[in-house]
Each structure stands twice: as structure tokens, then as C-alpha cells.
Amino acid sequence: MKELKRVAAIHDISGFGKCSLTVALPIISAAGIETTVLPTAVLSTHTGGFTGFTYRDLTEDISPITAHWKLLGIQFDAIYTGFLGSFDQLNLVTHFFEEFKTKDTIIFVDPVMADNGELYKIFSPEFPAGMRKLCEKADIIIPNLTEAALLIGETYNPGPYTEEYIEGILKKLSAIGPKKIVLTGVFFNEEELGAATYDANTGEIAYAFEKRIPGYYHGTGDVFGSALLAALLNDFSLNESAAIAVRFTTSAIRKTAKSGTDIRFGVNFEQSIPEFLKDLKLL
């Protein structure tokens, strides 16, 4: 039996409404990877569509946790960051990278800060510059097209896109620092939706699409990112991993739409895990 790999997942926890750590932990763990969590905040629910939610900031806990793990000599095969709520957290996570990065550690950054052409309201206009600095340290980043535009300082384009446009975006993102890019929310027509990948080391660009399912579903970015990282750590290529993650996310959305689940509650990814594990050749 091969050695168990370990991920440090640095995200917030929303107690209800499947996203962030309540998505990353079960998906990555199901794929046979030890998932260590460093929570950045605890909320009663996620913030999309809910009101009256509670919020506890855990910024002050990040440094002590980092120091304790360093003292224990813990090592990670990947460090996976998601929603970070402030410049302080960006700086603390940068320090975490410095403490735990080895030549074999994948720094995997989901630059969560915007969607549908708009920066999230909790962030100041200066925040994308701070996120860009974090992305400079990454091996792989997985922005959506709104986040990509903010990272490279361009105006958001709502699409449909051309291959020429997407490939230009991918190369500009790689110029920030990361050698591998996975761009989500890519579509060339209204029938299909998926992701584009770029490996600057080889120059290879690839696409993964599935049939578009109408509607907006919360937490799908976290489902996609967690599945992508799980596939990479199970030794699939970047292109294969993106295709697996697109299929898994689409399957979860399809099941959610069919069941009529309140879209605020997140997608029914649990019901798609057996398919996902078969895709990973773990079943």
C-alpha cells in the first residue's frame, strides 16, 4: 500500500451550506488523502443567500497553529488555500507557505474573491493586489474568469469566449508566477461549460467541458477545486484532473437540480462520490 499523502486545507468553515472546509475535507479524504484543516473563520452558514449568519474571525489562531505544526515537524504534500478574508490572513498564509514549502510540496491557491463580474462586497478594491502577491507563491492557481480579470488588471468579459482569448488569459496568469493554471467558468457556446488548463513548462493548453445545467449553485468552486487537487495527488495529469473535477462537479449539480434542493444549501456532492472514486480508479 502506498504512503498516505497529506494536504493542509486553509479555508473558513460554514457550519451549514456546503462550501469551504465542509466540502474540502470529505472530498479529499474520500480520495484517500489525509486532510489537515486550518480554519480561518467559523460561520453558522455561508454568506450566499442567507441573512443573520454568525461570523467568528480566527486570524489570531493562524500563527499559533502554524508554530505548533512546525514544532511537530509535520510535512505536507500540498497546501490548499481558499477564502481568505483580509490582508492579515494573506500575510499569515504567505508565512505558512514559507514554513512548510518543500521542493515536493504543491502550493495550490484558489483566489476566492469575486464572481459574475464583481468583487465580493466584503473586499476593498485593493484586495486583488494582495491576492495577486499570494498567487505569485503558488504552483497552481484556479481562478474563475472574474478573479482572473482582477488578477491581471483587465476588464471582465462575460463571454462567450474564443480559444485565443482564453489562451491569452492563461498565459497572463502564469506570468504572475504559477506554472500551472486552471481557469474555470470557460465556455465557447451556451450549451457547454467547463475549465481550461495551461502548463507553462510544456506550453500545453487543454479544455474540459460538460453540458451546462441552468442556474447558479453555491459551493461548486470548492467542490471543483477539492476534486482537482485530489486527482492531482492521485497522480493524474493536470488535464486529466481538470476533466475529472468537471465531471464530478457537473454530476453533483445535476443531482441537486433533479432533487430540487434549495440552491443555498450547496450541491449534493455526497451522492456523486462513488462516481468520483471510480474516475480516480479507487473503486
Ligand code: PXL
Given for the second form:
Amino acid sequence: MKELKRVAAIHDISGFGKCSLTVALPIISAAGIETTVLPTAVLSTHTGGFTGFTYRDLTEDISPITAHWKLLGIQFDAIYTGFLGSFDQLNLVTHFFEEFKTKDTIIFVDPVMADNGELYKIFSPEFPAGMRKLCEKADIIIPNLTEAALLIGETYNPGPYTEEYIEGILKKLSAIGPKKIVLTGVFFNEEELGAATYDANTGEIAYAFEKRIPGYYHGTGDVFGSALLAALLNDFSLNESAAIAVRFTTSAIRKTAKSGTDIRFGVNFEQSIPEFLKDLKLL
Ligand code: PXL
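How about the form predicted in complex with the ligand, since we already have the form predicted on its own?
Full complex below, order starting with the chain above.
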């Protein structure tokens, strides 16, 4: 039996609408990785397309939880952050990294803040600068192309892209600090969609594509990020992990599209978990 690895997942819990912790916890655990959760807020639903959602901010709990885990001597193989609601939360999470980073800990940051060329409505225009500072501390970041543009201070380009353009973006993102970049929402033609990976240590750039399914589905970034981290912790390379995560996310979107579910309700990743585990060679 392999040694049990442990992740600290720092995201909100949106009760309905499958994203953040309600996605990270099942996917990472199913892949044989212990998942410790630090909930940053409790919402009735995510903020994408619903109105009237509740939002219980848990910023005050982050320091005491950090201190308690430190006292217990808990160690993490990876720290995975996603949606963070404020500058205070960004600072508290930076402190969490300082407390728990060892030479073997992967700091994995999904700079959740924007999509389709737009900053999510709940963030101020200053927020991307704060997120950039958090990314400076990361080993791996996984922005989409809108988040990438905000992080490097460029205008959003809706695509289709060229390899030259994508490679320029990957290198500018790595100049922020992280040695590994996984860029999502990459496409060179209308038929395929996927991710690009860059490892600044080796200079290697690779792509993982699947057939594009029309429409915009909520929570797919979190499904992708959770699957990617789970694959990395199961000792797959960066490129292989991105390919596994693209396949899993696409499979979940395909099932959702087939059943005609409201796109705000999240994707059917649950019924793609067996395929995902086979891809990870766990089944
Ligand atoms: O999936 C990203 C996400 C996570 N958490 C909350 C969100 C979003 C995206 O809109 O609103 C609360």
C-alpha cells in the first residue's frame, strides 16, 4: 500500500452548485489522498448566476484553525487554495503557507477571481494585485486565460490562440514566481479545448486537449484543479496530470450536457469518478 498523503484544501463551502470544497473533498479523497479542509466561508450557493445567496464569512476562524493544526504538528504534502473572498483572507493564507511549507510541500494556488474576460462581481479591481502576491509564494498556479491576463497586467484575449501567444503567457506567469504553470481554457481551433503546462525547471511546454462541448459550466475549474492535484500526488508528471484532469473534467461536462442540467448547478463529476480512478491506475 502507498503511503497516505495529505492535502490542506482552503476554499469556501458553497452548499449547492458543486464547486470549491464540495468538489475538492470528494475528488481528492476518492483518489486516495487525505483531505483536510479549512472552510473560508459558508454560502448557500456559489456566486455565479444565483441571486440572494447567503454568505457567512469565516475569516476570523482562519488564524485559530491554523494555530491549532500547528500545535498538533500536522504536516501537509500539498496546500490547495481556491476561492478567497478578501485581502484579509489572502494575508491569512500567506501566513498558513509560512507555517506549513516544508521542502516537500506543494503550494498549489488556483487564483479564482475571473472568467470569460470578466472579474467576478464580488471582487474589487484591486483584488488581482493581492492574488498576484499570493501566487508569488506558489509552486504551481492554475489560472484560466482571464485570470492569467489579470495576473500579468495584460488585456484579455478571447482566442483562438497561437502556440507563440500561449508560451509567452506561460513564461510571464512563471516570472511571478511559480515554477510550474497550468493554464486552462486554451484552444487553437473551435473543435478542441484544454490546458497548457509549463515547467520552468526543464523548459518543457505541453498541451492536453479534448473535444470542446459548447456552453459554460460552473465549477469546472475546481473539478479540474482537484483532479490535477490528485494526479500529481499519485506521482503522475505535470503533463500527464493535466491530461488526466482535462479528460475527467470533459467527461463530467459531457454527462451534464447530455442530461440538460442547469449550467449553474455544477457538473456531474460523481459518475465520472470510476473512469478517473482507472486513469489514475487506482482501479
Ligand atoms: O468555482 C469557483 C467559485 C468558488 N466559490 C464561490 C464562487 C466561485 C465562482 O463563482 O462563487 C463562492
